[in-house]
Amino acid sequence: MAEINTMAAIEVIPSGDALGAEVRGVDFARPVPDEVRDRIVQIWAEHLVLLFRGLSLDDDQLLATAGLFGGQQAAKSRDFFIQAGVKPGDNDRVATRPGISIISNVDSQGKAGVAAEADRSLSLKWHSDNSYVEVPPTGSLLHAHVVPVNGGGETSFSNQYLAYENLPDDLKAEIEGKHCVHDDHRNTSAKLRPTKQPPKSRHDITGPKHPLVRVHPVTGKRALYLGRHYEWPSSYIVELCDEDSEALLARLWDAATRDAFNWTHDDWRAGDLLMWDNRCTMHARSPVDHSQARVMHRTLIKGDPVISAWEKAGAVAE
């Protein structure tokens, strides 16, 4: 058998479904040379979503993968915990690492599904990471300490260069040159963040403007980017009126998560690591059962800024 962390070793199975494959030969605990990192570079370009088994990574560790695929970037979100008051290292939410997000259903003693804690057991509707900052993370790596057993909690992707590949013509014309609203007001969960109040409309969203179409820059190929769909007005579409907004929202979240385009990782093991492209992915979670305990470490890959579909060839949606 091939050492590992060489080209030798490293061995790829597809899921089979429209993305998603499994990557042996590879620890991340261990040095990675220049060319296996660039090998894995080339197949998270074609399967958008890697999985890596038996990795023991601490938190350091975590962070240096990323930085091995452009460096880290810190969640928005824990910058709202921070303006609450909230201290880095008093809540499992924010680490002392800035880089780092801990995802746990687990209370400060240790135990699972406490009644403060049980947002944190719920489903995650479809969404892309960190969609609601002007330059989103490339990816993310998420690192499983702890899984429950058959307790839910399974990780759902979409491919996004799919869904807009089979968009009827028609749609794709109405789509044309429009943007979206990526509000930052509420987490993934749909629960307003600390210390923002509930929008009464379009004027009270804050949150970048993104194109609907985004254009890879590793692959140059063009991907549906919605990044998350809450009720109005925290989503709509700059230049259509509200009605119309919702209305073509609708249609496009339906083409987008078609069960055609997905793959579900849901045999979850401590020690997994899914590594996910998130300027061509969506992800979802199921919900999980709250009397178990689930603990997922959680860094996001730096990103670069969105190429709009509706510019010159490398040009910056504003």
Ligand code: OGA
The other form holds:
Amino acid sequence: MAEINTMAAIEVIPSGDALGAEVRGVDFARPVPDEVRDRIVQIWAEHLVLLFRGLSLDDDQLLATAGLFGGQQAAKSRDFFIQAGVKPGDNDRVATRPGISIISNVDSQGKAGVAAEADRSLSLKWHSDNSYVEVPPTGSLLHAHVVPVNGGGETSFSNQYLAYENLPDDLKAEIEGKHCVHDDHRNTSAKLRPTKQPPKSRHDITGPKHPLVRVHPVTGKRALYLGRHYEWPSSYIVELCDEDSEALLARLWDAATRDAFNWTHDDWRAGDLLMWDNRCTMHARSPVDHSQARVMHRTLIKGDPVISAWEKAGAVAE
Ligand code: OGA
Ligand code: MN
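Having seen the form predicted alone, please provide the structure of the form predicted in complex with the ligand.
The complete assembly is shown below, putting the previous chain first.
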């Protein structure tokens, strides 16, 4: 390409589905002028998930990319491993740089197919990153280093503006003013995190309380914000009893992940960078063929306090 990181070089190719677009003409390894950054923010607000291809970013460049969009935020999952005695740099569950998470299925020697690492090839359930912290990250950047060949690990995204807009009116009315506690006990493969015990009732569920619907600060639109949900006892609606909470969440989860709202990145290549918005999308991953290596480096874009759809304009968000 003749030009890179100029307004003229930017090309947007929508996925054709409910969200997602490839953006060409951008390389985050090179200086990004403010006007180009601002244009990417605009394209991001329009398409929710952006795919940049053919990049080769080291961890510092990945962190610098997060810096363009608001800064980095360390993943909370890191703390659970550190509490369990893992030291930064011991293994790739706790990378040396706090802002980097290595999402991989290989052992510390880079070897694929090791039985002890098999859980890391499991599917990942629908979720929004780090929704189990008080101030969740605005977005995430996932950069592919090694990808399997026809080996699964496809990443799907779901448009949560559409999920909210398309709720039947009675369901919209039912969730008005309600909040959910986002369960921090399990990872997105539904496995207990280190140091966590299986919860026995809602009283054992720890995690922040978020509104079921949030307002996106850039677009001003409402999005359903379900975050994560596992087998009971898990995330629950604080205003409802256990049974009613489970029933309402089941209806909402059904509505939130309909095929019509989704796009799947099903042809990962090394060098791909996906940038998604955790405020208005959820994502999930199909299982990976454990005999093949899959190594991605991720950084979270620093969040701002969640804006509740239930607060009047001008009121302090919770
Ligand atoms: C993540 C995640 C999906 C994938 O890194 O937050 O959900 O495809 N990863 O590995
Ligand atoms: Mn995730």
